[in-house]
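One chain is shown next in structure tokens, namely the form predicted on its own.
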Amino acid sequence: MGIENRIFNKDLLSKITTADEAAKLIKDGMIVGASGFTPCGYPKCVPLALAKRIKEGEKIRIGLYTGASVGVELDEALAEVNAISKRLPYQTGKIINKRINDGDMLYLDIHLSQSAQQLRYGFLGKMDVCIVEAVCIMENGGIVPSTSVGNTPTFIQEADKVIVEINTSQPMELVGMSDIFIPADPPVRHPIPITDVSQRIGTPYMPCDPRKIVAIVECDITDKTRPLGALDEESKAMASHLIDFLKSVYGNKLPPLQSGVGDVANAVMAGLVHSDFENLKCWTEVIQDSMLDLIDIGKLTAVSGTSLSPSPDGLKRFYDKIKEYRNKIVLRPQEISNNAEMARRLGVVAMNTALEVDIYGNSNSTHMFGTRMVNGIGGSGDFSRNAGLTVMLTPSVAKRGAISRVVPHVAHYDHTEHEIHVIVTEQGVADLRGLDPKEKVPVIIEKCAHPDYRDMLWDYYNRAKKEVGGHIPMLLDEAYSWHVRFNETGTMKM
């Protein structure tokens, strides 16, 4: 079908143009919108020619917001030309990610369900121009996502301008696996009227003015997933141990689950697969392949998520079974699927993982060695802080056994000892509920650390305890010792 097919606005055949066209509208300084949450519905064909223009010559830098980190053709093809200067709220990538940490990029980590009013608010500046992937324009000018929705219907409300990215290699089929609802702001938000995961409350397109779209692109390029790693012990450990964990805590009948992006959380999700659950349903941020395995076989009978994040076979298997799979999925913007008021309603059992812990119950899934950004916080926060059961996973160790992940002090504080309730590695589980803590120590050290490392971790502990003493015993001038023990030649340092 071509883009003239999925135009239902007559009217707007007019603005079918080029990328490069569409490109010169983005201008030097302005704030830039894009689709897109992982690498899944992200606008491709627009940023690569903004990409080609500056590296013609023509100096531009933009502020880019996007739902969460996106494909390489937006985010790291302008980060190599040095293009963005402000980003937010999240992000992945080697390029630019060492932009950031440079001090070429500017980065503003934020909370993913509090980006899209934060920019209502106006706490982000005035939106120039939203880049939208779109599986078709309707005849009302509302826009239909592909297969993500991230902040994209505020962006579209926001901006000034919209430019449309009709990807041809989007099937048709996605039309309806969206449920656009937009809350009201403070004063006069209302309750969100969803009560179960698979409800259906707003739209299935994104509305727009068609007054604001200003280019229509037509473009074929396909979403670059990332693929997943394979299912190593370590990671078959953990959700070992915290599949008995909830069996012991739920029975057989859990609420609905929450599980971040990444190989340890599709591990995770996949040990469900051989466990006696049945009936689940995921109130999540991203649908990954161990969830549409669980659909496979029948044991997950509805997921809500704002985007896809499969990996390359996983995009295959879902468009050869799209009329199957959405009937289970619903895509829903993240400013509802990352809801506080919804991960506390349903009481979600939120899964995500860190960098490290420590050995009072504290997380750190942001920075290396306190200093250096690896992604961001993205949605962990947001169910964290509201879910009736918040998990944090990791393994024990990291380069081998060289570094324990398990530490005194975090280097970093994003997920506090007031929110988590469990922290799983594979060597076990810990349940913190209800623990001060100086009792969470014993339970951490004895029941997640890595055995070379316990004798450390108590020393440590016992030391603070009897020098320092107070409700968390802190040595300030060797706490952060543990995050640099190497010198040139590999030996320890402590």
Contents of the next structure:
There are 2 protein chains.
Amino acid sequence: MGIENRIFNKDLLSKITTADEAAKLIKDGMIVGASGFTPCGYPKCVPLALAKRIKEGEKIRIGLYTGASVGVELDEALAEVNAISKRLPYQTGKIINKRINDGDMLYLDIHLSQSAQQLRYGFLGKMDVCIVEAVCIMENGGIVPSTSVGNTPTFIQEADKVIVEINTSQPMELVGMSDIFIPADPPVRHPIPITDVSQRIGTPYMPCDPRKIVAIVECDITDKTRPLGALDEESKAMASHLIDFLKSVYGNKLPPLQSGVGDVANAVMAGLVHSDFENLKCWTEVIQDSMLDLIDIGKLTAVSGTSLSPSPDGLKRFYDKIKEYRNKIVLRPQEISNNAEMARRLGVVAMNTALEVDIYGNSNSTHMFGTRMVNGIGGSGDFSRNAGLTVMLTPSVAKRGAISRVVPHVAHYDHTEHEIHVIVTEQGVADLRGLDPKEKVPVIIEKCAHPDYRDMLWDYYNRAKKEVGGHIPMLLDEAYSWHVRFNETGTMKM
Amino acid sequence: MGIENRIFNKDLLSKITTADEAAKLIKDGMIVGASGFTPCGYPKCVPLALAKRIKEGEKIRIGLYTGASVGVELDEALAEVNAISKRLPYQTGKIINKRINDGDMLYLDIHLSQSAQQLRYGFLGKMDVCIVEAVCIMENGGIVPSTSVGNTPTFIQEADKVIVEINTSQPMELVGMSDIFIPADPPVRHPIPITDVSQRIGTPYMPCDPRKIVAIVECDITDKTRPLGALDEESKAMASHLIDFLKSVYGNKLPPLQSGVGDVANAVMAGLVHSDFENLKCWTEVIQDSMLDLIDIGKLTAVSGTSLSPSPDGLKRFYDKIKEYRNKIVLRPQEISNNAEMARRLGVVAMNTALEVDIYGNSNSTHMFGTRMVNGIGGSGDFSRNAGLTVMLTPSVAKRGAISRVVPHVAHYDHTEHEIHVIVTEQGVADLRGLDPKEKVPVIIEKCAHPDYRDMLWDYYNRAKKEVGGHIPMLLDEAYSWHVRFNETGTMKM
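Given the form predicted on its own, corresponding form predicted together with a further copy of the same chain:
Shown next: the complete complex, the earlier chain at its head.
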């Protein structure tokens, strides 16, 4: 079908080129920005062409900045050829993950709402090029994002050059779904003028000086979104506990919901399908399948996020009824979707998953045993610190019970007891609001820990209280003994 | 002089009573709010009367909620008689500190900006009474705060009954210095309409239904503010390093400054007196002596905080030239002064002190050796997460070198590597902006650690990298070995 009819600025038609030619604009040592937030709306053809060149022997390593994780054609293809020297602010993928943990790649784990402003503030170096997947280019050079917005508006503003991939698998009906607003920087920053989830305050395109656009490439590779796991009993139990708890706190009128990425988050939203909540709204990062279900049955009336992130089936459903969904969904820059100002103003209920929590209510969301990066902190810190109610979810055990996810002391700290109000496992809900650390311990152990580990947690706590005391009793030489035991014996159990 | 001429609502004259009578309104088991933030603007006569009754044998224990720490007549007097069952959100004082660490008192360490809304949201129970130090009472019942605002506006709104202490040592010229604005709660919360430090958006008094005022007491006890330590060489060196660094980042135009409580913070501001910065503004919590110095020499043009907290000498100076200072200073509720929305909008430089930091740039600001509460997280989390630039300051060693304040792994986490941009010790400045964890290590060790501990830190890190690897190399069984060694031998040194 060609992309000429998606380029409304006719001067830019001369910039149409091949992915191979466009990829040549990426040089060794550059900082490259790319659109994309989860495997949605990221460039595909140009990164694949770049990876091919490197595979054929050219030496290129780049800093790669995106909105969050992206799809395999970008992160995995470039990580495979070890072409990424520095990566931020979030990632998912076997190969890239191994590169990070093997020390082949630097990785900055930044609160997602802060990455764009840190680039503008000069903390992250000068961006040379950015590659943007687009639906179309407006007459004024404005670029319409496809299935995610992420950090792209700021990347376009900050990069010297812009490469556009017009993706013909992304329907033109996406035009009008995004709302692009970049806050001015201090000292002239103004309030973000949003007081309701569905409010629009910006433009439907990402402003771009057309002279910056150095190449336009046609692409038809579809978003490689990830299939969702089947709803397991554990996730269903967590969802059910949490929904009952929310009902007890808010009655029938829930604040806007933020729900993290992945199966557990999707299960929570799925649990709402069969609840009697009505008029739900989501102020969140990513829009997953169960939100589409909730829209379909009329329970979810407005969703604001920075990315669609449905399963392959969900994406097909979305495309099929795009005009309908578009009325309910706004995609915003992650600087807005995840902004502290907005989470606090709207009083969102923030629901994110932890790798492990401890008896005092701290959480580790990123580093297995303190060391191995899993994905990243993502937006969880943006929301957890500023939400009206902050909930962390985790199954009580992993590896068939060999790992307790409730431990004496988490091995890495992402969210502290100062901001976590509620912990949910399949065992139950620990309501920590208004509790002192020592009041939290019994609630977390009895409501959230797996029964196999409760006595061990009590033993640790009782000895810490007796032997050390203080505001937060802690045995320094045993704090990580559970983690050490697992490494030595394959189980945290004694 | 009497207080009748400070009560402009003449119906309320009938409520004038003694401190002893007013104190009888406080019953066992109540939740009591009190004005005050640092030893400024807290009630004195009624708490002393209450403490006296308890000393004489009456059994009363209360939950005590304030803005932050308060003066000895409140916290220490009541802690001495073990009359506080639960305390929030911050404290300072030998007796109260011992009560917390001995387990005699529950203590909730809450981000200061969030305490008022948590009370309104129902997380902290129902407030029975609040005791407010005031300059005067307006005709409409509105109460004019004295030297701090803190959480008092919300306490007045939430408490069933209000006891007012009109303090005649607080001059009437304080009227007009405060700007009271309580944000509406979600879903009808609007942007905080402040875009500049000195902007006023509210009323000069704290609104109060006059029917809630059940007692008015005359008091003339002065604020027991704390003397500042002499500027030591260590603090001067930290200030000098930081000021040089700020110059390199911002040139001559600094963003609004937030500066924590205490001697180090005061030293940093004092360092600015002799710098060539002009037109400084502070968006901060507490207003200390060196800010008055900066106003005196015309370098500081506007200060917004929630409390005056000068030394006794500084307070005298302030009173002497109150009309002049009042033009430059706005006191706001801590929900506004510390609000995430404001810190981010204004792009403040947040400067707070740590107890210890680790080689990856995490900080412990509250718990000695993970266990013993010092003061609390206070507002440091409000600012550090949301500032334009986040700085943590700490001397490199304590106890004459026996404790390194740069350790392999901090024993308690208040601020994480995700949000700390700069660490300053008397040794130098570690600029961590844009660095991956493994890039941070050499910078922190070489620029900030004390030379006596550098080899030990390198040894830990190199072995962790070799033996464990990963994104954040960590030796689980040695993470706290330095703290353990100190407990066993009296020094962290080998």
